[in-house]
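Given as structure tokens, the chain that follows is alone and in the form predicted on its own.
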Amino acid sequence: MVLKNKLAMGIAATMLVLPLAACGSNNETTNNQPANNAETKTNEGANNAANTGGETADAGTKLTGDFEIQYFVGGYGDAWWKKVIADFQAANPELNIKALGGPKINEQNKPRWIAGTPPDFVYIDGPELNDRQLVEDGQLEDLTEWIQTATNVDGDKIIDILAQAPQQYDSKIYNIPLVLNSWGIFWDKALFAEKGWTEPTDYQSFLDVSEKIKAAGITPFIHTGKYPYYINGAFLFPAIVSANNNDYTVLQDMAANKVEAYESPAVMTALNKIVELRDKGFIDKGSVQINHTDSQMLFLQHKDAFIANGLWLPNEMSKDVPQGFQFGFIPSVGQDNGGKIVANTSTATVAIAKNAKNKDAAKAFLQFIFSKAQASQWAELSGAPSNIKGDISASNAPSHVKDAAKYLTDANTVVIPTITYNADVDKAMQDASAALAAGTIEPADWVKRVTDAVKKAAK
């Protein structure tokens, strides 16, 4: 799943419920889906919302008029997307909604955005969207005001139900985290249950299955070149953190544009295990030309051992899985022996256009998707976890979601929250973390092109 770039270059359960503070962020998307259709009137589902509290917060107003839904299909697919759309239409017989979704909806619908003629409702995830940049090119609805005392269906107060909380943009609120992935490092289970290979459990573990595996005729390690944002959320980013004592404000620095962040010795500490992991020829050499869908083939093949992704993997991938392939995983393998669990978490967000047309059907949509029915749909639709609170170990929830909770809730782990950085650092930070895996560049190298970028970006 690629996640987001910039909108205008012209312009990640279960809602798995968690108490916390993409497929697919850090920030950028592309699927393996089917295209849907860009543009499909949704009018059935009339059986269904009885099912998820069908009717609207202000229950005695009646919307009416057209209603613009605009989705990125990626690795979560568009399951629940079909299905909450038709339960919303059916507690609302009045309102035309017109869903417009797909793999390429993003790029489709990018001169409406341009022009000042978005649809009315927005799904911030895939490529061509990037929530900062559509805040700072004043694209979204001010949501501050009305997020404080909103309720959903149920008459829950959304933000007190929310598991990360919406970030904030000059103390203002523009969008709110709907999925809450982890990134993270996948195995096979099975494979080394078969092998007698031991799970990793930090970083000394991890290199020293690695030896075994790489013996074995197997390479340990394989990472999605052409989008290199996967490395660095499921492995760079972490290990920052550890070797920042468990502090993530250095990231929070780095996203803040701050030169001295990205100089700091915990961020060369962990570009440093990148290339233990290239010198070792743990890393698979394709990686650096190879895409995520190719990649994910490659992992289930049993060509790479370990691949670094986001919870979305297991759906996106779920017509290719081998029979018996049992996915384990881990949110970080960067700390050291006895070190915390790093999850870096990442959000795709739901928002509002400025220019809506239809903006009490778009908050009255917003109400009904934060609910706690509509939070169990997307985990059995999406295979994801997403981000209202609860517990999950009853639901339909896949394992690897659950495990993946079990992580997020501990108390010992280390919670990143999303983190935005600016679009072009962020393409700086990707493409120097490429040629580092790839053997192009040192560390010395990587921080001197990121710093140039923050620089530039900074004026």
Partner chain sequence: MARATGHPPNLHERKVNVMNSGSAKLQRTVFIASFIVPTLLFFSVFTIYPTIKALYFSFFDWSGMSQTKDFIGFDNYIEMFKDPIIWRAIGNDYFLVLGKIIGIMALATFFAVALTRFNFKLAGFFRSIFFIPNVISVVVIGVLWNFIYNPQIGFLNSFLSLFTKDQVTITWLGFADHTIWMLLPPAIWAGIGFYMLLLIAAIQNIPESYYEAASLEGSGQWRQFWTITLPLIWEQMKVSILNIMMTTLNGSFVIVWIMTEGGPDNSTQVMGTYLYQMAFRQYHFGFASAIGVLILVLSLLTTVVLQRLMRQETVELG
Contents of the next structure:
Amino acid sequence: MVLKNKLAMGIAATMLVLPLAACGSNNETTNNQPANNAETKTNEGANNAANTGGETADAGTKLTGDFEIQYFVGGYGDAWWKKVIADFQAANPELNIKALGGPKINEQNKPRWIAGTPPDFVYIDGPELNDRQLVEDGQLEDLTEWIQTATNVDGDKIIDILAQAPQQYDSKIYNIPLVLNSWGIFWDKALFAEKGWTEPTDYQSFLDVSEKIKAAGITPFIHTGKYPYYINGAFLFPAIVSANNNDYTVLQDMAANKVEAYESPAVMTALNKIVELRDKGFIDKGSVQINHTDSQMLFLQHKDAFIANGLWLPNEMSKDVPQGFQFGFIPSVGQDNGGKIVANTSTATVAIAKNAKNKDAAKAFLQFIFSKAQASQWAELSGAPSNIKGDISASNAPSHVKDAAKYLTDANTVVIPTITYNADVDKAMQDASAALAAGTIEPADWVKRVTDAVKKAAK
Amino acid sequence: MARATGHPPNLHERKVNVMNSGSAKLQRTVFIASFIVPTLLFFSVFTIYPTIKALYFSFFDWSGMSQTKDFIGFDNYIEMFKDPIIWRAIGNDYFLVLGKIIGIMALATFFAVALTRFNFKLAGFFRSIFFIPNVISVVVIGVLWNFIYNPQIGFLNSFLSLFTKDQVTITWLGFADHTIWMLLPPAIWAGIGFYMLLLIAAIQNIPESYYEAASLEGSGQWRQFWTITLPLIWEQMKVSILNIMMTTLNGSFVIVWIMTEGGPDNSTQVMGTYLYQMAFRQYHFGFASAIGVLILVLSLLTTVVLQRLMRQETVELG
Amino acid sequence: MNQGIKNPIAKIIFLAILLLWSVSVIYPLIWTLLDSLKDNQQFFFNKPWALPNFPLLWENYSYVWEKYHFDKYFVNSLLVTGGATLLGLLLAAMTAYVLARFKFKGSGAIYGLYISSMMVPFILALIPLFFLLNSLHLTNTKIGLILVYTSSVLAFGIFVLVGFFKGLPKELEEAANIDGAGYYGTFFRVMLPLSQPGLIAVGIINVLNIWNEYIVGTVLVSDPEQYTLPIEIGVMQAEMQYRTEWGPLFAALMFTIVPVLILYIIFQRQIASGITAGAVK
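Right, the form predicted on its own is done, so what does the form predicted together with the partner chain look like?
Shown next: the complete complex, the earlier chain at its head.
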């Protein structure tokens, strides 16, 4: 029910959805009944393969029984989930699929995970669900071996077509990235053209244009201070990598709770950049108290020229984008002149519960969704790049998604793989960054606070 | 009932007593049991048992998501007292307790006196109005006050901007320190009605003759308040103060969570929000349970202390 | 005779304070109503106190009602609130009566148990409560919610009703006893009707609390079919993090405010007496 209006925006989405009248945009009840038979199967020819192809334990046998899918509904909406579940249902009419989706589903289903009766398949995104924690808690099925040979419904090896490899925990794989997105800085190209401002390409040009913007009476930069992971993801982490000679292993060491990593000069350099923005008065003072939608509205209304955000932004705010507004995007602004652009990726992953009742169906579903057809559908319906390599440029995905894909595949871009921090350390970094940007602490305090949290977490 | 009073009671009563004193006792016991046990059973299953179970978790290292828990004795408690955020939360909690007690009691007492002793024609109307915030969900109140405090589209800044040349853009919920002060107005605003009604009822219970006598002696409203009203409603004020304290310590969670989630930088963290943050956002359910125990212990301690303090107070006034 | 305030200046000042407070209470409600008729652009570009533009966006209401299934949740809320209130009243009244009128071993302890339970932070019990309901197969059911809510209002009901029963004259029961009504007859035919004002008062306050409760509901109910209104408001709020629909949000707030407001207007006398029954002897 959440996403209907967003469909309207995906111009192209309509084209693909049209042949699928039966499970189109306003289909809210697809979940339990098999989506209407015959015509539905015109789609992609992928469906037949689901029953025959792949590495499923009982390849060729029909999937039966109950199959529960948990998916969080956030900035990407749920149009794709409804669609793909309907498709999968059509391909497996004897399977009783139960979709558990919503913006609060992580909280709502938590007791089931504790009780050992989780849903079979989970899409890990949103608050209160952390992949590292799920792994540590032994909640996810070990996919290390399976993924080495698993093929998708088209017969491609899944591991080969992933743009970003799965994160490893003690060299084991538990979850597979489905979405490949990027943090970064946005502006309105139209506004910049009108005012004659230069679009930033590196740190210096970012500072220069911010100066002009400020002189013109507009606040240069806003971030979502109530949730400081925005400024961390879009500004701080890429800046750390830039300052570390484009070597992102420093972030991986940070995630591995190595204190030295946090004390490295690269971290200090990056923190000092936030301080510089702060002291020059470029950061909107309102940032500290506002949430995503409020900060995004302020940005769209030109109260602020730049916003630290992620590529889901245009889709998320589609209804409120003023006429003539043109999103400009760069993954990072912390790099020196001539330095490489650093794209901090933001992925959302999927996994199978260790205590899943229907692992066969869950694996078959994995093979179903990691196909080219579903990948381009994801790009169209959710407005974000999927984690399947390649062919986005040919698809009907919105232009900013193609831009992002361009950045992420460019040889000159440093792509930071997804890194999940310990939840306590992450919270400490968020609190400290909010305080740093607001001016209540200095970089040394930031390091002190965070390393304290690291030491405690590492115990 | 009129019929009953016509009976010759003594005779009847004696007869009943003589005839079945033994089985009467049994009957009484059965009756008491049948009225106490179902409720108690119900309460035990759905409130006491889960609470004790949660307290039990406070001795475990448990993420709240895993199926395994490690017994670690008092480690959660030791860690808790080393955590600077918990001290900040306790400080904020008691700030709210104190601020709410002062704010609510001052205003509620003033309103109660004004609406009973001042002969305002609209007293009934005011009384009805003032209680309204109490019937509205705290969630709704939190959302409304967020819009009041919003730096750009909020009511407060727009209002202040009427008097200034430049647009006012104060971040009401984003001060480096003392942001907790901003949560006091909604809490007081939402709490007054209940205590006002309580005090009104207490004042109405005071015999009018007391005031008449005082008036004859020439004492005015102000004097009457100190010599008659206040001493005679002190009992209800005590109940109110205790109640404010208790509901604040274990109930301020909702409004704080909806408005600031304890931020920025933990500056508005209270024990309840920190419990929630730890249990559901940072995956330390055992630690969160320990915070729950802390809330319980502090509530009990504060009750005892407040009761001591206020008992002495009564003596002085008397 | 009460002379009120004699000094006219003081009178005006006091009246002004009262009026100011009234405005601070009523205005947010009017504001909610006005804002529920606006679109995002008006939120952004007009003053917060500006009247909504014409045409008024009443469709915000139908949008919320249909798209967010408020019709269904409204009925769920009614059933859950009604069920838990009635069951809670009955159980609380029975215990309160015995505690107020009969001396027996442990009565003080039982009373103390209920009263001290009011100090326990309820969120603490949430996860164990979920397991309990889960093992009873009561999660995602209205019955489960009713049982939990019933339990949560017992302490308050007992607290108030014990005071209320104590305030009733003893002679009435004695008379009933003499009539041979027995303990049960006395309670159900004499005491319950007599304590009606107290019961109504407690009932209304429970209705308000249960109607507005959302944390427990959010965790215990994940099936949208079984949502109550506050759960849906919580979900909507969460969705608002990803989409901005301020007008509909305010319309949704109206849907939750108006029923309790009507209830309050009808029963305000009883609410007042309920609050005072427990505390004023």
